[in-house]
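One chain comes next, on its own, written out as structure tokens in the form predicted on its own.
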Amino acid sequence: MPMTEPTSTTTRLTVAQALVRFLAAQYTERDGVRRRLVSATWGIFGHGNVAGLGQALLEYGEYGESGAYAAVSPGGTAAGTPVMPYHQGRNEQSMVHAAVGYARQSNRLSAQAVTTSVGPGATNLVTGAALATINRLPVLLLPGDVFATRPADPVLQQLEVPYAGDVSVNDCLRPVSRYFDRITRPEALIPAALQAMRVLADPVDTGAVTLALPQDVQAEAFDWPVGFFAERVWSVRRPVADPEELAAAVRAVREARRPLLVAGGGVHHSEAEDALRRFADLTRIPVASTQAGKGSLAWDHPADVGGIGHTGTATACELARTADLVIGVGTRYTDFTTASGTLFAAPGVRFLNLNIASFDAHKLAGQPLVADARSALEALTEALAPHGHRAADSYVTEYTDDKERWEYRVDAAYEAEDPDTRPTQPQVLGVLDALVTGDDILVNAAGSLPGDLHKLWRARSRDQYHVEYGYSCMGYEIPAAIGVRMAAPDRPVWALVGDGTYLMMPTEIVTAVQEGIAIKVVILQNHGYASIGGLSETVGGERFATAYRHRSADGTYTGRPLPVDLAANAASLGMRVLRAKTVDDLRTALAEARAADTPTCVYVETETADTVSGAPPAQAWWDVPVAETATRPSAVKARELYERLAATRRRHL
């Protein structure tokens, strides 16, 4: 029931139900559309916040007799449900990559909270705020921390400090969170909550989000003012180009001969997709993307060339190497885009950076046009609708006749001549590439399926590709898409897994089962480190130690596979296995497997690429430093080939 105006101007409560009220009436606006900005908390419960933060879920959540605070916010919640929804983590880590997932599905406009008791279940947080940080993608961590009273020193679990007696290991995410507190007093969460919600609305500072809760706080009454638990909401900006670098960015493009648009994730996160198709249509000017921006054009629009870099097109990183003017929008710039400071070889090119952080807009001495990305590309449209700006015939010529020739290698790698044959990676990509629609999602992170997946795929849907290559976790893929599955409940989302990444994290894969959540998990198992151990053979590392085998008799790991099942260990999870021996098979498992209405897994081994050919080599260099001097012959070779390589690299004035 509606609750009824307050009596007083204060209520008692501890400090996590008051952190837990003020959560729940919080918001984010953009565009006239409200939504909750900390939506659900997941959590695991140690001494550290059970009696806390465990206490103050209970009060008011699924299970608790204060549910009719859920009308405390009209605007999002409806009446009757949990003023703070709770999910149950088995791993402290992958409940951050859940809620991250579940960010960026939301385009940063809703969050998911994450609390953890002190010690290793705070520490365990570290990679999972560092991945969210990296990629500037909003997560709240609630992680328990030693008492602030000092009953007694040291407490179960406490780090010792010798010169520090306020040091404690939750302060191993000050480096990784984009705000940090501790709260050693009640009275000190009011200040420390508001700059919280500044930082994860914020969509230049956001990332992750620290609050450090004392165990004894957690539990302290104190008398809050009602005004803290009234409704916020949280304005999501978009800022507008200046006019003056409105001007300047225009010149640039109209000077260009040979521009080429390079669209980076902030394309997704400012939904500015149908504004840079409409910049596309008008100027014809080729766009590739970074991996975070890739399904910024669909890959059937005529201007989209594909992936940018290391991991990218031929198409695109000749446009690249020749380009006169590179319109960076919404991209941070990583070395797997720059090609480690090597690909942007044209004399005098110049950058133009729309960016809505300053700190991005001025990378590789470019010209600035700090703002909003869609509200960029608008303006930069509209200034030059008049002049009639547009490509030139031949330049547009030149790159759809590249586009369509890597467009036949596409083919040609996710071909299978023989559909009774094991498949190769590609091949796998290929016959999931002929299943879904623009209504699916695909996850992953690490391993070698980022590389062939920013080349090969085809995205249909401004979201379907969900790759996270700013941390390149592994991990990440089960847990995240459990997130993404929260964020969109009727869409089919794949998490896509070698066997490396998943011995890393399949643990949320119960969670998948306890909750109903019908993701789909496609485990490639390749028998070892598939991507390192390319990389290792190129810098003379010979793929030492990247193979999942026994050890032969002269001590390496090159003997017979490890007997390892992981279709079996994913079945012991409570999911359902569908196993598929050759492409013919696996055709089948997918598509069943895409109509399953509960978590199904689909298990393959793949042909390796030492024995058939697989997605086209790396199509421009990354920097990875080979050893100086060395004896064998491998890393001999290897080092002369980096140093011409390095030769190339150039620092943009």
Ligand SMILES: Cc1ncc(C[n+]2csc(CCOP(=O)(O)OP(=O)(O)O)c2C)c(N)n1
Given for the second form:
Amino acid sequence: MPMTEPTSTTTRLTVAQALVRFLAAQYTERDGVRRRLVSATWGIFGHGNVAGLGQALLEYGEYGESGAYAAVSPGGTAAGTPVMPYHQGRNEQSMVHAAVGYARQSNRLSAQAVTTSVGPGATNLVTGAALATINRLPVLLLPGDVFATRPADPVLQQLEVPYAGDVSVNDCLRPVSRYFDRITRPEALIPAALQAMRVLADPVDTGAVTLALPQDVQAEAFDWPVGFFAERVWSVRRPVADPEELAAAVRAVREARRPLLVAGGGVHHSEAEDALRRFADLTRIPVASTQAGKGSLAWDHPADVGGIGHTGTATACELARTADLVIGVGTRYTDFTTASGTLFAAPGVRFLNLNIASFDAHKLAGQPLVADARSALEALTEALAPHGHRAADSYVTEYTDDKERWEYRVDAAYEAEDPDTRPTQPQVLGVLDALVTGDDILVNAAGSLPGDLHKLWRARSRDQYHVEYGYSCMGYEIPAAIGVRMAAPDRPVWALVGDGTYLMMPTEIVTAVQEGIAIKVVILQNHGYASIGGLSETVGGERFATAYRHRSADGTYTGRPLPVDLAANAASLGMRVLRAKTVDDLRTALAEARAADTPTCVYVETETADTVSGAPPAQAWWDVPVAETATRPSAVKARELYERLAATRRRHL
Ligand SMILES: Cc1ncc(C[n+]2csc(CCOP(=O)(O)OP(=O)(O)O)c2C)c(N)n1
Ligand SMILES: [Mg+2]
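Write the structure block of the form predicted together with the ligand for the protein whose form predicted on its own appears above.
What follows is the whole complex; the chain from before opens it.
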């Protein structure tokens, strides 16, 4: 049905062109700062988007409204700069990782879009979308889709579902998206695009937003009301606490004898670090952090007790076991944080959950404080100040002494007795620790590194510690580092990757080289899945299939290590590569990489998968169910231990 507006107030564009023009005019605003909501678009073209979005990005993107080519400068809309900067990726999943890294580094106030072809290009988005949604990080997905008009079914790469004509593979994106729509008519773009922006900018609902774009509709022309392209500002709200919830929260804090604050990713998203520091300065309540929340307080703040949970510090875990009030701020309480329901063990323990999402604020039968982290922490501090509320001296002394003991353990793990030998993984972190300033950003997601980092790393600045542990997705590190560096172009950005992770997704190195994005990649080679090997051993799996080895004569994977050369691989993709054999080499190589202004890789062999990494062991349990019946003694024994530990699980009611 044609729109009824007179031609003077409409402009004729294809759906794809209209979408690009629309996206270029969307802004977020928080605390008086305005930013482009969708500042760039990643894409790989195929027959589902090449003639639609591809053409639109060419005509209204890279070339700018003046039609003259302009250098890419994310966010710029002045004459001559691109309306929508475009970046060429190598893999759809990793383009989403790059966008997610960018969004997190931008405190969720700016995002990027990802366009794909139909079929495999689109389904490659699923993993990245799940990661974005789980971590509540905004990304706009624009997969091509099969014909809406269905002139000839099936089109190349179309999945046919005999019982449902309206299903395509893009429906896989529904459960991993916070908003999903398929634009089967041009005019449907208008409400869908507005809803998409609402969700991207919503601090509770944000995550992956998918607008599936049938390839015929993308290229179809329509007379758009010009108002659709007007600049629009999406205010990223900071809801304040309900007075009654706040009063109840103040009472709970005042009554607590052994309170412990658990800082989650919400502290960062809200930029609540200063407010948290003032709260901790006033109350001296110890602050532990989840993977997403690490860095909420600088490591050397007296109240910072480091990571909590399975990969946490002994200090934080001891406090958790005896806490009478756990103040969760911006945390989802994953199983790592709660040690699978075993960590908060004091009989009368209560939870006070400050969270912008009511869903999370009600977890563990907690007392909810539904609000923006910064605004509510400020309100709490203000309400507690007149009472001069402070944790008891004996409590402060207890955790201060404990923290000091933990720091000795960190030093011991970092220290290499003989710098002429191959480093352990913690020693690699030790060398890095000695080199970086608060400016440096570390990106990591999977393997044994997240555990070592959570226990050991001394976060110097609020955003130095970028470990994605909501999805803990192998392959996130390199593309995410690219996205982080796009959001922080003057800061050293390090992707720390295990060899398994590297092999899963090294390909965006090519993009870093192409775009001149000077990320630093550190490859820690230990010939396999050391983390899963260790886990396997504790659950009766005997390290089965966790090392990268040839099959030996008996058919098992116990032969020689595989002859892969990841350093040569990185070099073949265009990176400058520095090989380090010893701790001393590593010092030189990491310093050189830090100074480099081109993408640089440092390759180091660490202790093999069969040896301990040197980090302190787990300070709390993690529930990984063990075979209830087995003939192999390893599993029988592991099950006995499992049952003992599982018996300590509790439900908080
Ligand atoms: C995409 C994906 N597949 C599988 C896993 C399960 N997993 C977690 S860590 C890991 C091994 C990682 O190996 P590597 O990167 O070499 O690190 P290491 O364990 O050796 O430190 C695996 C397979 C995962 N987290 N992500
Ligand atoms: Mg490995």
